[in-house]
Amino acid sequence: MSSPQLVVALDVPDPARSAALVERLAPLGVIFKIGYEAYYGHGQSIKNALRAAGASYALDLKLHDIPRTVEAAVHAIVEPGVRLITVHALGGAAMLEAAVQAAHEQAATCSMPVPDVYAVTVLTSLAVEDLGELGLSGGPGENAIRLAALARDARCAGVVCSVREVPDLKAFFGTEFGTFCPGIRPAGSAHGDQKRAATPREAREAGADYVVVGRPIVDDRDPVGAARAILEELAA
């Protein structure tokens, strides 16, 4: 069993703290994530910092609309250095086809691997009582599995989901079948917003691929120690 990559999320408001992240933790091997946060606060200087350190970056823009809108902006967002792209599954079979279409058309364009297209299934923030609400039956798994179908078959490398997850969407598609997940946090943090969490222990032995550590790093008084840490767990 390989080790999973871990992600660093830059989930920060402050442009020099996050080149400062970048600075510190590039050296570690770790890629990098940029939520909306990052993007939408300062994108053009985190990208900067990004390629002046070598690093990969997966932009976790979560695209969801009308297919001709989602396919102009991987357009617009793929370039050197984005390793991944995230959309919803529930934008449907043509919206994730056109994003899929779109990364490869825009990588031939420059010249660079094309980026893993990822659809995000059910958030980790999300329990089964949530899904009632929004209308879904059946739990995180089940409405996990269904969207991670569609994916597939829309040609997407994978999927975001929990660790809860992963057994069942590597046992039903395959190991090649990608698994991002967010949710890590290490063993004693403080869950947050996430109520399908999972440490990086439980994520390696389930078989994720990508895991996502966001605060336990970026807010801990030693950054490196902190990804240090989580990283010779995944290794264990």
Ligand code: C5P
Contents of the next structure:
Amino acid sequence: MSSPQLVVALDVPDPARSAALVERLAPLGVIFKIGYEAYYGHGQSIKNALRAAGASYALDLKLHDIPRTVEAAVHAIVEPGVRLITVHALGGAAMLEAAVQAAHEQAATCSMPVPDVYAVTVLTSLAVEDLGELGLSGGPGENAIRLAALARDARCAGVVCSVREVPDLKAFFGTEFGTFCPGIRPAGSAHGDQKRAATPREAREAGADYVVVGRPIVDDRDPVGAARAILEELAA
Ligand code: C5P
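Alternate state requested, the form predicted in complex with the named molecule (shown: the form predicted alone):
All chains and molecules follow, beginning with the one already shown.
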């Protein structure tokens, strides 16, 4: 089993700080995750920093709209360096297929590897009552599996999920179906708002493909040291 790929979530409001983190961490072979805060706040400057460092990144923009609009968005956001993009499985089969198709087309246009499309199934902030209000019967677990099947059938490369869900997802959909896992905390570090955190070692043992870590690296006084320690645990 290969080690999971470490993904550093660049959730910082300050473009200069993002750029410094990219410059220092890219040589370790990590990839980066750009979410709403960085993309909408200082997207161009962070993309410049990533390009200068030759770094790959995941664009966690959780696209969710009608198929034609998502297709156009994927054409607009995929450029060299983009390794992975996220979409909401609740956008439906046609929207997921449009995203995957557009990722292939845009990669061909840019002569770059095709970025993987990963689907968000059920947001971890939603409880069973919230799902009921949305008209979804059943709990988060069964909805997540149903939506993962929809994503797999639409040729998405995998799903965003917690480490705890990885073994079941791999058992249902096969080891090739990818897992992109936030909520990782090295043993002994603060959990912050992550309620069901897993350690890097647990992520490796569960077979996670991508391990997403934000605050334990970007808020550490020594981000390079923190990232190195996690990489060692992932490779052990
Ligand atoms: O700082 P931390 O390691 O908690 O960052 C985790 C990253 O993963 C954040 O960018 C957060 O938005 C994202 N994420 C998450 N839980 C999910 C989906 C995404 O923490 N269920």
